[in-house]
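Single chain ahead, by itself, as structure tokens, in the form predicted alone.
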Amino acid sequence: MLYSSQRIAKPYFIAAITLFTIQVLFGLSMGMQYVEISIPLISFDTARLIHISLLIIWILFGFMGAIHYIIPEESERELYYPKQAIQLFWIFLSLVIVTFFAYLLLPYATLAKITGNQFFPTMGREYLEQPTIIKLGIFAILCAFTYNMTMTVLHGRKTVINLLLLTGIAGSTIVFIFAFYNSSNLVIAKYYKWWLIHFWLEGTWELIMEAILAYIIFKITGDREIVEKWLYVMVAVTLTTSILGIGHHYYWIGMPEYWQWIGTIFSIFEMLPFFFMVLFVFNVVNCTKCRSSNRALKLWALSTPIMAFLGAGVLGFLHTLAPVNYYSHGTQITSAHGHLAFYSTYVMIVLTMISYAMPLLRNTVTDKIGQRFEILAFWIMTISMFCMALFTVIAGIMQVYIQRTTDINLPFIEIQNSMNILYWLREISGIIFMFGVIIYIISFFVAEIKKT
């Protein structure tokens, strides 16, 4: 039986899935002007904006679903503001509506001083491009939507798994005020504006990612103990962690030299947590029977974390390390690592959690018709995304090599000419990713059997 505010979970999820089929569009759109073939009306520029903004965005609205959903449920209770919550969804959806628009449609320079940003600037810095009127309105929605939960579970039962997503979601509100903060001085500005894009993505909304992979974990095995004492171990270093290893960041935006040492340390260390989630989930589903008939809810959970320490984990060690990045920064590399760990870390984890509460929401349960429709969808995003990370590494280091390790004096555009073939096998992989999208939304709908 679900409560009814955690039905609530399902139009975020409906919005995440489509606004992450948009971003894939727009992010092949850049992938064919790499290769030289023009998409009308729609600039690179415009194009990366979109595609970066909607990524951030989307994995947004995606974690609000799954925090909708795994509160009320854990706490015992109805949401404390149930019509808040429908109101913050429209509300959110409507800024990023029109947001995306705008920067379809205007140029940006525009768009900035419609939005009086000479008066307050924030705009122009990379994943902080939203205007500061928008950035007004999405702190607002984090405030009201923290609000809320943290008044649902202190009025109802209090779990290792709802208190570590409390903690997630108050964390990204607090470091989110770092984007309106936006110095003359560009070091500064560099130094603040990673304050907020690293403690999101390598600290905050970790915790977050790490409590909905309990959930899960806890609901195909049973077993709560285990899995909360697994959680107390990955909480405990991902904060260690992820403090000092923003040192990563300041390599070379004329921080003091001593960030390169720590900055170093600590990348080493950032793979721990991703390690410990490996021995996490498979220790706990080796100690306990399964109870979940879902392959391939099973196959989302396990591999999620295994991809996460490869894509996260592994090559962001190798390519974050200061005598690496001197010569990686900056080029394909840094595309390869993003991309791969965006889709493992948070991604994985999204789709995890709509895989398994989607069926629930909507009253029905997939037949295996169904679960191979999605065990398919896994394997094509999954192994394509690895394609996708696999070709962008070695245009990376082809490009490092003729840039940076040799005495070829080359036009920058004619060494990226000469990777063609490269991004040709990347767009191509990122096409058979678009095929697997479809297809995992296809199998919400296909050979569905009605609950009695």
Partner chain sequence: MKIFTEPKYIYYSSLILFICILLGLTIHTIVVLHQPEHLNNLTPQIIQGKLVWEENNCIGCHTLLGEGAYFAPELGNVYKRRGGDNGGVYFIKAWLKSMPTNIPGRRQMPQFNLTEDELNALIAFLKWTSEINTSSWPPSEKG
Second form
Amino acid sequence: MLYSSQRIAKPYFIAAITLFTIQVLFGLSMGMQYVEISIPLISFDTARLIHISLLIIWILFGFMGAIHYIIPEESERELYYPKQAIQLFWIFLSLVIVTFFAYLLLPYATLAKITGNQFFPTMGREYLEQPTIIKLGIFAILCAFTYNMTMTVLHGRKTVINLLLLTGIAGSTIVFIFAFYNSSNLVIAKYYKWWLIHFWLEGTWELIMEAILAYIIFKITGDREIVEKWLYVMVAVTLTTSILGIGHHYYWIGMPEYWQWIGTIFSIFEMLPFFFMVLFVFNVVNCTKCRSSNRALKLWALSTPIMAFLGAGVLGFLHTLAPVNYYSHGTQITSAHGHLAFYSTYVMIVLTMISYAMPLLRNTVTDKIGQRFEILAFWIMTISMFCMALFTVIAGIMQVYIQRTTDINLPFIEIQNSMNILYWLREISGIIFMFGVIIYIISFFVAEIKKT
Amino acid sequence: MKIFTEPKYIYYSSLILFICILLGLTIHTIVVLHQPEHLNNLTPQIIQGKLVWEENNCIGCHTLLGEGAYFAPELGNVYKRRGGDNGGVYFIKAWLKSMPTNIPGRRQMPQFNLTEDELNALIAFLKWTSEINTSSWPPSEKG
Amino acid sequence: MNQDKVTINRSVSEIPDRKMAIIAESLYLLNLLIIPGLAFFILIWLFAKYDNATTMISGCHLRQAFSASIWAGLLLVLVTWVMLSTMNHDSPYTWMIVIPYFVICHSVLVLLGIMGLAKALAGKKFHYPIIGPSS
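Same protein, the form predicted in complex with the partner chain this time rather than the form predicted alone?
After this comes the whole thing, all chains and molecules, with the earlier chain placed first.
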């Protein structure tokens, strides 16, 4: 660590890990409701609300931490507004805590009334459940954050990595404007909702992910030139494929039918960024001497592209073609893809960054025991999440088969009940995943802090 | 390396091309969606129904046109599934009023205590949604 | 920062026969992804035409890609065919086994191919675990 304002990353990472743990707990409570309805800890819709809102927010925390760490180092200067950066963290965290308790304690309809949703309706859409005022708050925070980072980069050294991070966060901020548009025509509302969700998850966030991955690989190998060349390729492929790849969300929601062709064709190419990520990592890491002694970091950095290839690439491709999606749309297959894709791309890249930055921030670089715990946590989390996705996919295939291809006239609930065993297996995988998270957290406490 | 400088221009031009295609298709799609045969007959009741749908977080358990949570049945076609004009209204109303069923071992839907006005609006919204041209999705009436 | 520029082996592109190694691994991937069959025949032709017994990397990658392609064909086509012809098509359990098997098997083979290609690009040898010849 070279610059003191990089320390701001630490509270962001701590908040991210804490919110991650809470998110997993709520996920477990939802899994329980799939199998054991008689213990309703919390109603399903509230749990889901918190589960997916926290997911977006904690990954945002993780990204902000990573960017706070990378930007000063790449720009070779302190942050432009270091004090405001730490204030922004506390504002963001209090906003999240307020929203969390509002979701938990108030019925959603009451929350909508209190925040005056009927005057400017934006709530109640998947991923965009936040009250309008909270959305405004998030938007303001993103703007302030982007401004600070832009000023830092403008007054410092410009590299491919920090310019790309800047593009990523500025793009995310601009695209977030679509959160405020909710047409009274459901079809048009859905059309623009995907501009936000798709361009975040498959556009700007993917850019941030690639930039962080490139930064980590640069830190492992020490060769900037080759990393930047690969980065150009990955970014080019990501952007050119994902813009029209948005068509794969428009198949069955009332859009003109040409979207089926556009979505299918460009979705095939949306595999390519992940293909190049694997190629990049295994090409670059092997052809130079590894300088880093952090074994856990290497494990995270090498597995992230592989898992992203499987989760976001393969599982995505599995149901992205229009003829296949006709049967799989809106079933457990989507859920399986969502889980593995989020874990393998965004969760893993944030944890990779934490694995790199935290030892430097906490002065535990030489620590071996913590790393051993972290590696164990890595395997438990990754394998259990893989199993979870696998069981959900199998459940999805069964659901599609019974519900959509046969004449068996069973109601939805009966079909769901017949898949109970798979939901049990999924829940057990989830519990094992939780153990992984606990071991991951322990790895920070057993680490030996080197006195300087 | 030359290969990385030359494709730069291919990349920029294709990026601009794709953005232009996206914007063009967006304009076309929105124009199509505003034509009368594509259901732009939005009455205030339907708009109110959409608000009721959103403010009660229905998407937290159900899917609507396949988007949402997969915990409870698809509701894009529920109006038609439950009898259409010959009974869909009554069925959905009775269903919403009789929740929760408290049958053990069965997923429970909460009681939302909607007023008669809100119920009618919600049903009007679901009726409107069931008439959207979804390219014959879902494959089965079961959703 | 001086650490940015570490001297590494810049002559990767000058390694003799690196091109053939890349072609071999690309054909393996093409066979799995875009043109199944056709790419495999080109690979057979290359395997027969060029010296595959050398210790150079082209020989290594040709042998590995050739062997891995045969295994991939057996695992993806033969095993799937056997499963489909012996199991009941009207049962959801058939599809709950066959589809995940095919997807996992195929994506693992593709991942191995990408690693092989990455090594070929770096001018290194590569050994497919289990499905590649040991030498």
